[in-house]
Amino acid sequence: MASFTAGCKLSLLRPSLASSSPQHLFPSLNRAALSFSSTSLPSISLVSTGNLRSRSIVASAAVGPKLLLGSLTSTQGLKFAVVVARFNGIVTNLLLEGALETFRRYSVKEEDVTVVSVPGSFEIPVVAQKLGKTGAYDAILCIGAVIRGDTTHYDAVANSAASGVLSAGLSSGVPCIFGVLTCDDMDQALNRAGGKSGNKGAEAALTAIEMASLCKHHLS
(Lines of atoms letter the chains of each structure in order from A and count residues from 1; the text may use other names and numbers.)
(Lines give C-alpha, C1' and ligand atoms only; values in the text may rest on other atoms or scores of the structure.)
(Ligands and ions follow the chains in the order given, each with its own letter.)
Protein backbone atom coordinates (compact mmCIF):
# COMPACT_ATOMS: atom_id res chain seq x y z
CA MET A 1 0.00 0.00 0.00
CA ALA A 2 1.23 3.49 -0.78
CA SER A 3 2.12 5.65 2.21
CA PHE A 4 2.06 9.43 2.70
CA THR A 5 5.50 10.24 4.13
CA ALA A 6 7.64 13.42 3.99
CA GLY A 7 10.43 12.99 1.46
CA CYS A 8 8.62 10.43 -0.73
CA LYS A 9 7.16 10.82 -4.22
CA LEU A 10 3.49 10.04 -4.75
CA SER A 11 2.34 9.00 -8.23
CA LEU A 12 -1.37 9.78 -8.71
CA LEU A 13 -3.24 8.31 -11.66
CA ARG A 14 -6.02 10.92 -11.58
CA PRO A 15 -5.13 14.63 -11.69
CA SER A 16 -8.28 15.54 -9.78
CA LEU A 17 -6.83 13.86 -6.72
CA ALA A 18 -3.92 16.32 -6.53
CA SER A 19 -5.98 18.71 -4.42
CA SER A 20 -7.58 16.00 -2.27
CA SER A 21 -6.75 15.56 1.38
CA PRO A 22 -4.53 12.66 2.55
CA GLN A 23 -7.56 11.06 4.23
CA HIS A 24 -9.42 11.05 0.92
CA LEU A 25 -6.46 9.58 -0.94
CA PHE A 26 -5.76 6.88 1.64
CA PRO A 27 -8.91 6.12 3.64
CA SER A 28 -7.30 3.12 5.33
CA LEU A 29 -4.82 5.37 7.17
CA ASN A 30 -5.99 6.74 10.48
CA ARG A 31 -5.74 10.41 11.47
CA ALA A 32 -2.74 9.82 13.74
CA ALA A 33 -0.69 8.34 10.92
CA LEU A 34 -1.31 11.43 8.81
CA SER A 35 -0.33 14.01 11.40
CA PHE A 36 3.18 15.43 11.34
CA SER A 37 4.96 17.04 14.28
CA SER A 38 6.48 20.45 13.46
CA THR A 39 9.21 19.78 15.99
CA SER A 40 10.28 16.40 14.66
CA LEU A 41 10.19 17.07 10.92
CA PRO A 42 11.20 20.02 8.73
CA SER A 43 8.49 21.95 6.93
CA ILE A 44 7.52 20.49 3.55
CA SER A 45 6.38 21.97 0.27
CA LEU A 46 4.24 20.09 -2.26
CA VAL A 47 5.30 20.47 -5.89
CA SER A 48 3.18 19.16 -8.77
CA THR A 49 5.16 17.60 -11.63
CA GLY A 50 4.50 15.46 -14.68
CA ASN A 51 1.68 15.49 -17.26
CA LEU A 52 -2.08 15.50 -16.75
CA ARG A 53 -2.43 11.73 -16.90
CA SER A 54 0.20 11.02 -14.31
CA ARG A 55 0.95 13.75 -11.76
CA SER A 56 3.54 13.43 -9.02
CA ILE A 57 3.70 15.28 -5.75
CA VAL A 58 7.16 15.66 -4.25
CA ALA A 59 7.51 16.58 -0.60
CA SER A 60 10.81 18.42 -0.09
CA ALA A 61 12.40 19.81 3.05
CA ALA A 62 12.63 23.60 3.23
CA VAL A 63 16.14 25.05 3.11
CA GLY A 64 17.20 27.03 6.21
CA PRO A 65 18.78 30.50 6.26
CA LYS A 66 22.43 30.94 5.36
CA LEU A 67 24.62 31.64 8.40
CA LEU A 68 27.72 33.83 8.09
CA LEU A 69 30.11 33.57 11.01
CA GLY A 70 33.56 34.96 11.71
CA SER A 71 36.31 32.49 12.59
CA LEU A 72 38.75 32.61 15.50
CA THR A 73 41.10 30.14 13.83
CA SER A 74 41.46 31.47 10.27
CA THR A 75 43.63 34.45 11.23
CA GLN A 76 46.27 34.20 8.52
CA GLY A 77 46.70 37.53 6.75
CA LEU A 78 44.49 39.49 9.15
CA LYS A 79 45.96 42.81 10.28
CA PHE A 80 45.02 44.72 13.42
CA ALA A 81 45.64 48.11 14.96
CA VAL A 82 45.36 48.75 18.70
CA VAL A 83 44.73 52.32 19.86
CA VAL A 84 45.54 52.52 23.57
CA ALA A 85 45.16 55.48 25.94
CA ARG A 86 48.02 56.33 28.30
CA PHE A 87 45.72 57.93 30.90
CA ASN A 88 45.10 55.45 33.74
CA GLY A 89 48.07 53.54 32.35
CA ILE A 90 48.14 51.12 35.28
CA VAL A 91 44.88 49.76 33.86
CA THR A 92 45.32 50.25 30.12
CA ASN A 93 48.74 48.57 30.09
CA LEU A 94 47.18 45.43 31.58
CA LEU A 95 44.39 45.56 29.02
CA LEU A 96 46.95 45.90 26.24
CA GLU A 97 48.94 42.94 27.54
CA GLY A 98 45.79 40.84 27.58
CA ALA A 99 44.93 41.84 24.02
CA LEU A 100 48.41 41.14 22.64
CA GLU A 101 48.57 37.78 24.39
CA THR A 102 45.21 36.84 22.86
CA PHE A 103 46.43 37.77 19.39
CA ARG A 104 49.49 35.54 19.90
CA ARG A 105 47.37 32.68 21.21
CA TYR A 106 45.21 32.77 18.09
CA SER A 107 48.19 32.79 15.73
CA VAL A 108 48.10 36.45 14.73
CA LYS A 109 51.67 37.39 13.80
CA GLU A 110 53.30 40.19 15.78
CA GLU A 111 54.16 42.06 12.59
CA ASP A 112 50.45 42.12 11.74
CA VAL A 113 49.61 44.13 14.89
CA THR A 114 50.27 47.88 15.15
CA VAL A 115 49.97 49.62 18.54
CA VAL A 116 49.23 53.36 18.57
CA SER A 117 49.46 55.29 21.85
CA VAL A 118 47.24 58.34 22.50
CA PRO A 119 46.96 60.63 25.57
CA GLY A 120 43.51 59.55 26.74
CA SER A 121 40.25 57.81 25.84
CA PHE A 122 38.81 61.00 24.37
CA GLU A 123 41.49 60.94 21.66
CA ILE A 124 40.91 57.32 20.65
CA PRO A 125 38.08 57.75 18.08
CA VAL A 126 39.78 60.20 15.71
CA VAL A 127 42.89 58.01 15.51
CA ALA A 128 40.79 54.86 15.05
CA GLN A 129 38.94 56.53 12.18
CA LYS A 130 42.14 57.61 10.43
CA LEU A 131 43.62 54.12 10.81
CA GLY A 132 40.46 52.53 9.43
CA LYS A 133 40.43 54.79 6.38
CA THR A 134 43.98 53.78 5.44
CA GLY A 135 42.61 50.38 4.42
CA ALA A 136 45.63 48.70 6.00
CA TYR A 137 43.77 46.99 8.86
CA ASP A 138 40.95 44.48 9.15
CA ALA A 139 39.90 45.65 12.64
CA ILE A 140 40.81 48.41 15.09
CA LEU A 141 40.88 47.62 18.82
CA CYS A 142 40.30 50.65 21.06
CA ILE A 143 41.59 50.38 24.64
CA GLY A 144 41.14 52.88 27.45
CA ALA A 145 39.93 53.33 31.00
CA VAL A 146 37.59 56.07 32.24
CA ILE A 147 37.06 56.13 36.01
CA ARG A 148 34.32 58.18 37.65
CA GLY A 149 35.45 61.18 39.68
CA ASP A 150 33.80 63.98 41.64
CA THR A 151 32.67 65.91 38.55
CA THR A 152 30.69 65.21 35.37
CA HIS A 153 33.92 64.99 33.37
CA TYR A 154 33.57 61.19 33.51
CA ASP A 155 30.21 61.24 31.70
CA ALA A 156 31.48 63.53 28.95
CA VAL A 157 34.58 61.41 28.26
CA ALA A 158 32.84 58.03 28.52
CA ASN A 159 29.96 59.04 26.24
CA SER A 160 32.26 60.70 23.72
CA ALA A 161 34.56 57.68 23.60
CA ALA A 162 31.69 55.25 23.07
CA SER A 163 29.91 57.25 20.38
CA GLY A 164 33.22 58.19 18.77
CA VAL A 165 34.42 54.60 18.40
CA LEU A 166 31.06 53.65 16.89
CA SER A 167 31.25 56.56 14.46
CA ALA A 168 34.83 55.64 13.50
CA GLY A 169 33.75 52.15 12.52
CA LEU A 170 30.73 53.34 10.56
CA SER A 171 32.61 56.03 8.66
CA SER A 172 35.67 53.93 7.84
CA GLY A 173 33.86 50.65 7.18
CA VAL A 174 36.36 48.83 9.40
CA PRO A 175 35.23 47.19 12.67
CA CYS A 176 36.28 49.38 15.61
CA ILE A 177 36.03 47.39 18.83
CA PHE A 178 35.12 49.22 22.03
CA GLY A 179 37.58 48.11 24.72
CA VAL A 180 37.28 51.20 26.92
CA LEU A 181 36.48 50.47 30.56
CA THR A 182 33.97 52.81 32.22
CA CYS A 183 34.16 52.13 35.97
CA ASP A 184 33.14 53.77 39.23
CA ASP A 185 36.53 53.29 40.90
CA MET A 186 40.02 51.90 40.40
CA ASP A 187 39.19 48.56 42.04
CA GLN A 188 36.49 47.89 39.45
CA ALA A 189 38.91 48.77 36.68
CA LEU A 190 41.70 46.52 37.97
CA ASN A 191 39.26 43.66 38.42
CA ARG A 192 38.44 43.96 34.71
CA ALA A 193 42.07 44.28 33.66
CA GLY A 194 43.18 40.82 34.70
CA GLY A 195 41.57 40.51 38.13
CA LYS A 196 38.62 38.41 39.24
CA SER A 197 36.44 39.69 36.37
CA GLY A 198 38.92 38.62 33.73
CA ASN A 199 40.75 40.78 31.23
CA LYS A 200 38.46 42.85 29.04
CA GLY A 201 41.37 43.62 26.72
CA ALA A 202 41.64 39.92 25.91
CA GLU A 203 37.88 39.70 25.34
CA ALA A 204 37.97 42.71 23.03
CA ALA A 205 40.80 41.11 21.04
CA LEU A 206 38.65 38.02 20.47
CA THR A 207 35.86 40.24 19.21
CA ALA A 208 38.32 42.00 16.90
CA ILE A 209 39.49 38.67 15.42
CA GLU A 210 35.95 37.43 14.81
CA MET A 211 34.77 40.69 13.25
CA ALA A 212 37.87 40.96 11.06
CA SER A 213 37.34 37.41 9.82
CA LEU A 214 33.63 37.98 9.20
CA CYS A 215 34.15 41.17 7.20
CA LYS A 216 37.14 39.94 5.18
CA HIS A 217 35.94 36.43 4.37
CA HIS A 218 32.18 36.98 4.03
CA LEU A 219 31.30 40.67 3.65
CA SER A 220 34.08 42.11 1.51
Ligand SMILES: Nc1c(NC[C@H](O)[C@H](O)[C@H](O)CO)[nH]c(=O)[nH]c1=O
Given for the second form:
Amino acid sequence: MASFTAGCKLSLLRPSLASSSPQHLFPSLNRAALSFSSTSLPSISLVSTGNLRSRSIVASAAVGPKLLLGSLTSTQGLKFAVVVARFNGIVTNLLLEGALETFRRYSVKEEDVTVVSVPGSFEIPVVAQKLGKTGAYDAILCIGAVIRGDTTHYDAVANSAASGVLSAGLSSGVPCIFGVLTCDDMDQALNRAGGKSGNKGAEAALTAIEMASLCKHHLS
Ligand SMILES: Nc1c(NC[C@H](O)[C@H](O)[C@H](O)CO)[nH]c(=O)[nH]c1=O
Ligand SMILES: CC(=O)[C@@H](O)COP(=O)(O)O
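The structure above corresponds to the form predicted on its own; please give the structure of the form predicted together with the ligand next.
All chains and molecules follow, beginning with the one already shown.
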Protein backbone atom coordinates (compact mmCIF):
# COMPACT_ATOMS: atom_id res chain seq x y z
CA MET A 1 0.00 0.00 0.00
CA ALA A 2 1.31 3.42 -0.89
CA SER A 3 2.25 5.84 1.80
CA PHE A 4 3.03 9.54 1.73
CA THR A 5 4.67 12.12 3.88
CA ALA A 6 2.03 13.92 5.89
CA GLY A 7 1.65 17.55 4.90
CA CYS A 8 2.60 17.16 1.25
CA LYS A 9 0.17 17.58 -1.58
CA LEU A 10 0.66 14.82 -4.09
CA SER A 11 0.74 17.40 -6.86
CA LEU A 12 3.70 19.00 -5.13
CA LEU A 13 5.47 15.73 -4.75
CA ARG A 14 5.09 14.98 -8.42
CA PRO A 15 2.88 17.35 -10.46
CA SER A 16 2.31 14.90 -13.29
CA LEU A 17 0.48 12.60 -10.91
CA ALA A 18 -2.06 15.16 -9.79
CA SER A 19 -4.69 14.17 -12.34
CA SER A 20 -4.00 10.47 -12.52
CA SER A 21 -6.53 7.85 -11.57
CA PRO A 22 -6.29 6.20 -8.18
CA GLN A 23 -5.61 2.87 -9.82
CA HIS A 24 -2.73 4.33 -11.76
CA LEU A 25 -1.27 5.88 -8.67
CA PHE A 26 -1.91 2.98 -6.38
CA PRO A 27 -2.32 -0.24 -8.31
CA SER A 28 -3.05 -2.08 -5.11
CA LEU A 29 -6.34 -0.20 -4.64
CA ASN A 30 -9.13 -2.21 -6.14
CA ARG A 31 -12.17 -0.77 -7.92
CA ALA A 32 -14.54 -1.64 -5.12
CA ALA A 33 -12.54 0.43 -2.72
CA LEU A 34 -12.55 3.35 -5.11
CA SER A 35 -16.18 3.29 -6.02
CA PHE A 36 -17.55 4.12 -2.65
CA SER A 37 -17.33 6.45 0.27
CA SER A 38 -14.99 6.49 3.20
CA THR A 39 -13.08 3.34 2.66
CA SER A 40 -10.15 3.03 4.98
CA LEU A 41 -6.89 3.00 3.13
CA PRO A 42 -3.96 2.30 5.36
CA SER A 43 -1.11 4.81 5.21
CA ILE A 44 -2.62 7.26 2.75
CA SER A 45 -5.07 10.13 2.70
CA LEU A 46 -6.79 10.88 -0.56
CA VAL A 47 -9.32 13.38 -1.73
CA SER A 48 -10.85 12.80 -5.16
CA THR A 49 -12.73 15.34 -7.25
CA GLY A 50 -13.80 15.58 -10.88
CA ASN A 51 -16.08 13.69 -13.22
CA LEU A 52 -15.75 10.15 -14.40
CA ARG A 53 -13.24 10.99 -17.10
CA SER A 54 -11.00 13.17 -15.03
CA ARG A 55 -10.61 12.35 -11.42
CA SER A 56 -7.88 14.17 -9.68
CA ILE A 57 -6.27 12.98 -6.55
CA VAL A 58 -4.30 14.79 -3.92
CA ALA A 59 -2.77 13.35 -0.85
CA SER A 60 -4.21 15.13 2.12
CA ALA A 61 -2.28 15.68 5.29
CA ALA A 62 -4.84 16.65 7.86
CA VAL A 63 -7.24 13.75 7.65
CA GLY A 64 -6.69 10.13 8.43
CA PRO A 65 -6.25 7.35 5.94
CA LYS A 66 -9.53 7.72 4.10
CA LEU A 67 -10.63 8.04 0.51
CA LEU A 68 -13.32 10.67 0.12
CA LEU A 69 -15.24 9.97 -3.05
CA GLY A 70 -18.84 10.65 -3.94
CA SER A 71 -20.92 7.60 -4.73
CA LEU A 72 -22.89 7.17 -7.92
CA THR A 73 -24.91 4.38 -6.42
CA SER A 74 -26.05 5.76 -3.07
CA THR A 75 -28.41 8.32 -4.53
CA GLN A 76 -31.31 7.75 -2.18
CA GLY A 77 -32.55 10.99 -0.69
CA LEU A 78 -30.31 13.21 -2.80
CA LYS A 79 -32.17 16.25 -4.12
CA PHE A 80 -31.33 18.09 -7.30
CA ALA A 81 -32.39 21.26 -9.05
CA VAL A 82 -31.80 21.70 -12.76
CA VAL A 83 -31.68 25.27 -14.06
CA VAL A 84 -32.14 25.20 -17.81
CA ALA A 85 -31.94 28.11 -20.25
CA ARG A 86 -34.55 28.35 -23.02
CA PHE A 87 -32.16 30.19 -25.36
CA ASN A 88 -31.09 27.72 -28.07
CA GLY A 89 -33.81 25.47 -26.72
CA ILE A 90 -33.37 22.91 -29.46
CA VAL A 91 -30.03 22.14 -27.81
CA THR A 92 -30.87 22.71 -24.17
CA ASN A 93 -33.95 20.46 -24.32
CA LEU A 94 -31.72 17.62 -25.52
CA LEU A 95 -29.23 18.32 -22.75
CA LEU A 96 -32.07 18.34 -20.22
CA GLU A 97 -33.39 15.03 -21.55
CA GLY A 98 -29.92 13.52 -21.20
CA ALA A 99 -29.66 14.80 -17.63
CA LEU A 100 -33.08 13.52 -16.59
CA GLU A 101 -32.42 10.15 -18.18
CA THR A 102 -29.18 9.90 -16.22
CA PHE A 103 -30.91 10.77 -12.95
CA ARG A 104 -33.47 8.04 -13.70
CA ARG A 105 -30.76 5.53 -14.57
CA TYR A 106 -28.97 6.21 -11.30
CA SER A 107 -32.18 5.76 -9.29
CA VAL A 108 -32.76 9.39 -8.41
CA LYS A 109 -36.50 9.71 -7.82
CA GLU A 110 -38.46 12.00 -10.12
CA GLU A 111 -39.89 13.88 -7.15
CA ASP A 112 -36.34 14.64 -5.98
CA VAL A 113 -35.59 16.63 -9.14
CA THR A 114 -36.87 20.17 -9.68
CA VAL A 115 -36.46 21.78 -13.10
CA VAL A 116 -36.36 25.57 -13.28
CA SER A 117 -36.60 27.32 -16.64
CA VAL A 118 -34.84 30.64 -17.28
CA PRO A 119 -34.63 32.79 -20.44
CA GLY A 120 -30.92 32.47 -21.23
CA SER A 121 -27.60 31.28 -19.85
CA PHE A 122 -26.91 34.73 -18.43
CA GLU A 123 -29.85 34.26 -16.07
CA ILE A 124 -28.69 30.87 -14.76
CA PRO A 125 -26.30 31.95 -11.98
CA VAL A 126 -28.63 34.12 -9.92
CA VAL A 127 -31.26 31.39 -9.93
CA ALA A 128 -28.69 28.70 -9.12
CA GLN A 129 -27.48 30.77 -6.19
CA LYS A 130 -30.99 31.31 -4.85
CA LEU A 131 -31.79 27.62 -5.17
CA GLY A 132 -28.56 26.69 -3.42
CA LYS A 133 -29.27 29.04 -0.55
CA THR A 134 -32.67 27.49 0.10
CA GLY A 135 -30.81 24.48 1.49
CA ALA A 136 -33.31 22.20 -0.24
CA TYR A 137 -30.89 20.75 -2.80
CA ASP A 138 -27.71 18.71 -2.69
CA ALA A 139 -26.55 19.92 -6.10
CA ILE A 140 -27.70 22.36 -8.76
CA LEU A 141 -27.22 21.35 -12.38
CA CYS A 142 -26.97 24.31 -14.74
CA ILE A 143 -27.80 23.72 -18.40
CA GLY A 144 -27.44 26.15 -21.28
CA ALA A 145 -26.05 26.51 -24.78
CA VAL A 146 -24.08 29.58 -25.77
CA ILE A 147 -23.41 29.66 -29.49
CA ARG A 148 -21.13 32.19 -31.15
CA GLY A 149 -22.86 34.86 -33.23
CA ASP A 150 -21.46 37.83 -35.18
CA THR A 151 -20.53 39.98 -32.22
CA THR A 152 -18.75 39.64 -28.89
CA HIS A 153 -22.05 38.94 -27.15
CA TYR A 154 -21.07 35.26 -27.02
CA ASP A 155 -18.01 35.97 -24.89
CA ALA A 156 -19.95 38.06 -22.44
CA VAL A 157 -22.67 35.45 -21.98
CA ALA A 158 -20.30 32.46 -21.90
CA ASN A 159 -17.90 34.05 -19.42
CA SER A 160 -20.68 35.36 -17.22
CA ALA A 161 -22.36 31.98 -17.14
CA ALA A 162 -19.12 30.20 -16.23
CA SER A 163 -17.98 32.60 -13.53
CA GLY A 164 -21.55 33.05 -12.31
CA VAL A 165 -22.15 29.34 -11.85
CA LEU A 166 -18.84 29.03 -10.03
CA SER A 167 -19.71 31.92 -7.80
CA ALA A 168 -23.21 30.52 -7.13
CA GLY A 169 -21.61 27.32 -5.88
CA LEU A 170 -19.07 29.08 -3.73
CA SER A 171 -21.51 31.51 -2.17
CA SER A 172 -24.23 28.95 -1.49
CA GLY A 173 -21.95 26.09 -0.51
CA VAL A 174 -23.96 23.79 -2.76
CA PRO A 175 -22.23 22.25 -5.79
CA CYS A 176 -23.36 24.08 -8.92
CA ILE A 177 -22.46 22.02 -11.95
CA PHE A 178 -21.54 23.69 -15.22
CA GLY A 179 -23.54 22.04 -17.97
CA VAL A 180 -23.45 25.04 -20.26
CA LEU A 181 -22.15 24.38 -23.77
CA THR A 182 -19.98 27.09 -25.29
CA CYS A 183 -19.80 26.36 -29.01
CA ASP A 184 -18.74 27.99 -32.25
CA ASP A 185 -21.80 26.81 -34.14
CA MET A 186 -25.00 24.80 -33.90
CA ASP A 187 -23.35 21.65 -35.29
CA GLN A 188 -20.83 21.64 -32.46
CA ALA A 189 -23.63 22.11 -29.98
CA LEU A 190 -25.86 19.34 -31.37
CA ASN A 191 -22.91 16.97 -31.44
CA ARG A 192 -22.62 17.49 -27.69
CA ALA A 193 -26.33 17.22 -27.00
CA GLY A 194 -26.77 13.57 -27.89
CA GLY A 195 -24.81 13.55 -31.15
CA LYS A 196 -21.43 12.07 -31.93
CA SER A 197 -19.72 13.72 -28.98
CA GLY A 198 -22.15 12.37 -26.44
CA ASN A 199 -24.60 14.23 -24.27
CA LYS A 200 -22.99 16.77 -21.97
CA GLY A 201 -26.22 17.11 -20.02
CA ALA A 202 -25.97 13.45 -19.10
CA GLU A 203 -22.31 13.84 -18.13
CA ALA A 204 -23.10 16.90 -16.04
CA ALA A 205 -25.85 14.97 -14.23
CA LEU A 206 -23.31 12.32 -13.26
CA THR A 207 -21.04 15.02 -11.93
CA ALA A 208 -23.98 16.43 -9.97
CA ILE A 209 -24.69 13.04 -8.40
CA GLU A 210 -21.07 12.51 -7.42
CA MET A 211 -20.67 15.99 -5.97
CA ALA A 212 -24.00 15.81 -4.12
CA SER A 213 -22.95 12.51 -2.59
CA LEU A 214 -19.47 13.74 -1.74
CA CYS A 215 -20.78 16.83 0.02
CA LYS A 216 -23.73 15.17 1.75
CA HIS A 217 -22.03 11.96 2.82
CA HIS A 218 -18.54 13.22 3.58
CA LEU A 219 -18.36 16.98 3.85
CA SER A 220 -21.34 18.06 5.87
N1 LIG B 1 -26.56 34.45 -27.09
C2 LIG B 1 -26.96 33.56 -26.16
C3 LIG B 1 -27.73 33.96 -25.05
N4 LIG B 1 -28.08 35.23 -24.92
C5 LIG B 1 -29.12 35.67 -24.03
C6 LIG B 1 -28.63 35.90 -22.63
O7 LIG B 1 -28.38 34.69 -21.97
C8 LIG B 1 -29.65 36.65 -21.80
O9 LIG B 1 -30.85 35.92 -21.74
C10 LIG B 1 -29.95 38.06 -22.33
O11 LIG B 1 -28.78 38.77 -22.54
C12 LIG B 1 -30.82 38.83 -21.31
O13 LIG B 1 -30.15 38.96 -20.07
N14 LIG B 1 -28.10 33.03 -24.13
C15 LIG B 1 -27.76 31.73 -24.27
O16 LIG B 1 -28.11 30.89 -23.41
N17 LIG B 1 -27.04 31.32 -25.36
C18 LIG B 1 -26.62 32.21 -26.30
O19 LIG B 1 -25.95 31.78 -27.29
C1 LIG C 1 -27.82 38.46 -29.43
C2 LIG C 1 -27.62 37.14 -28.88
O3 LIG C 1 -28.19 36.80 -27.86
C4 LIG C 1 -26.70 36.17 -29.54
O5 LIG C 1 -27.41 35.39 -30.41
C6 LIG C 1 -25.49 36.85 -30.16
O7 LIG C 1 -25.65 37.07 -31.53
P8 LIG C 1 -24.80 38.21 -32.27
O9 LIG C 1 -23.42 38.19 -31.72
O10 LIG C 1 -24.82 37.81 -33.73
O11 LIG C 1 -25.50 39.51 -32.01
